[in-house]
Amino acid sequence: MQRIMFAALLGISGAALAEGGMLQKECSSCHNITGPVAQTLKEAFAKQGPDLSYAGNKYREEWIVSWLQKPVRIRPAGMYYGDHLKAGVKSDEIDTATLKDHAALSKADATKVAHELMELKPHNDLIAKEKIEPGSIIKQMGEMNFDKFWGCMACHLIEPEYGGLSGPEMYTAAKRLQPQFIASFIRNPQAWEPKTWMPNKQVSEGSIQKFVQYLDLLSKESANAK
């Protein structure tokens, strides 16, 4: 009943959920697609994949279509890194044998899934509050803001094998995420997911804009490197 009520807020009918679209067929075994998001640590620890109940506010549709056809791991240590560690010579390291690959879909199925995900927009209110200022940033200044000032590299990679492993990599973030979502999530992660591992560091408005510009720069460099 709780999921049906949340689905109604998303504009999805109970009948549609019962019939089941591509999301139900392909995604619901590992992802929360109807909400609500995890409200307890127990629920957060049990997550098998990112919450998709607000995917329409978060992702770029063209990226979803492309990624689902050829999935590449975004979280190097899995959804919860504690489940995928083993003792190494110098320190803990990722036990890749415990990580599961994401299934690849056909272009037709990926397009259908992406279209359905884009309909899931329960947080238009948070998105509407964000204004992305035009501008650019020098890479060295962006990295200083990301690493030295706010310590984000403790959890995130800014290029392959450079940075932390417990969170999603950031060098393709601007290709997969909408800029307003990036700004909003940095501003108040718990407004999106109360039990997210991402801390609210009370980031200033100027630094939020720098983050958006820096991630855009990283994504362009990543694309050019291929």
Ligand code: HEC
The other form holds:
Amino acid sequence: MQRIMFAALLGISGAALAEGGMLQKECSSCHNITGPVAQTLKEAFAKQGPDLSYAGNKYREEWIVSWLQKPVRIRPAGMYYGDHLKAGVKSDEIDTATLKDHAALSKADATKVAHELMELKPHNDLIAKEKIEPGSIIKQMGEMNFDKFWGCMACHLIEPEYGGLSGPEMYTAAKRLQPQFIASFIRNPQAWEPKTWMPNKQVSEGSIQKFVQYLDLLSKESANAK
Ligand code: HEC
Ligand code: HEC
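Alongside the form predicted on its own that was just displayed, please also present the structure of the form predicted together with heme C.
So here's everything in the complex, that chain up top.
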């Protein structure tokens, strides 16, 4: 009995020691760091946090550094929408009491961890396919594209409390994400996350460029609003 417990203890600390690093020890209970990404629905539902195994292809390093020091909610209903609903009077409401705050890191830890995350780049192939064309878009046009033409607003907020709740908020997306990732994810979400709920809408090249420009505009506006 005692020997089994001892082995179990050794197993845990042994693994942590072997992998070293804060990411493995303090983050991998909720985040996939080493890949592969969720391949089955069961794995996708079990996710406790977004997949970070392709973080270097996805995020802007400076955003990770600042967010980890002062984390704010990005997915209004948490990782899985269905877990945080309560029946509202008019429609379903998010039960914010069931959502937990993210742990904050010191500046030194945030900088170190962000640097490690940026080295995780299993999808340079997908990123290399994306060419971002310079240009800008009028806000109303971008919104029409996002809402009426492609139905993205069913799942994404384009302003605090305006839009759908099941996906990550979009008015900070360009601040968080690399433009090539935004283009690639819209083009084919399943190439990144085979079991994501986001549908592949077969968005045309022109509209992908417009989405990148629109999200850029939204992020600039929301930064100015603060
Ligand atoms: C208890 C589970 C849990 C632990 C432990 C945890 N995270 Fe998270 N993390 C989450 C959840 C849930 C989110 C999504 C937050 C949101 O959408 O509002 C998140 C979001 C993030 C994000 C933003 C990515 C994105 O797309 O939203 C980063 C970066 C991140 N975590 C890094 C870390 C690091 C680094 C550690 C370890 C020091 C860590 N996390 C530990 C649950 C966790
Ligand atoms: C049925 C709901 C749904 C629809 C419709 C939808 N999305 Fe998403 N979207 C999601 C979810 C959920 C994620 C998070 C990806 C994941 O982790 O599986 C996401 C992720 C994203 C991301 C990456 C954001 C991040 O922080 O990871 C972008 C960009 C995006 N969506 C844009 C769009 C655009 C543009 C459209 C319309 C063409 C669209 N989405 C339609 C649900 C949706």
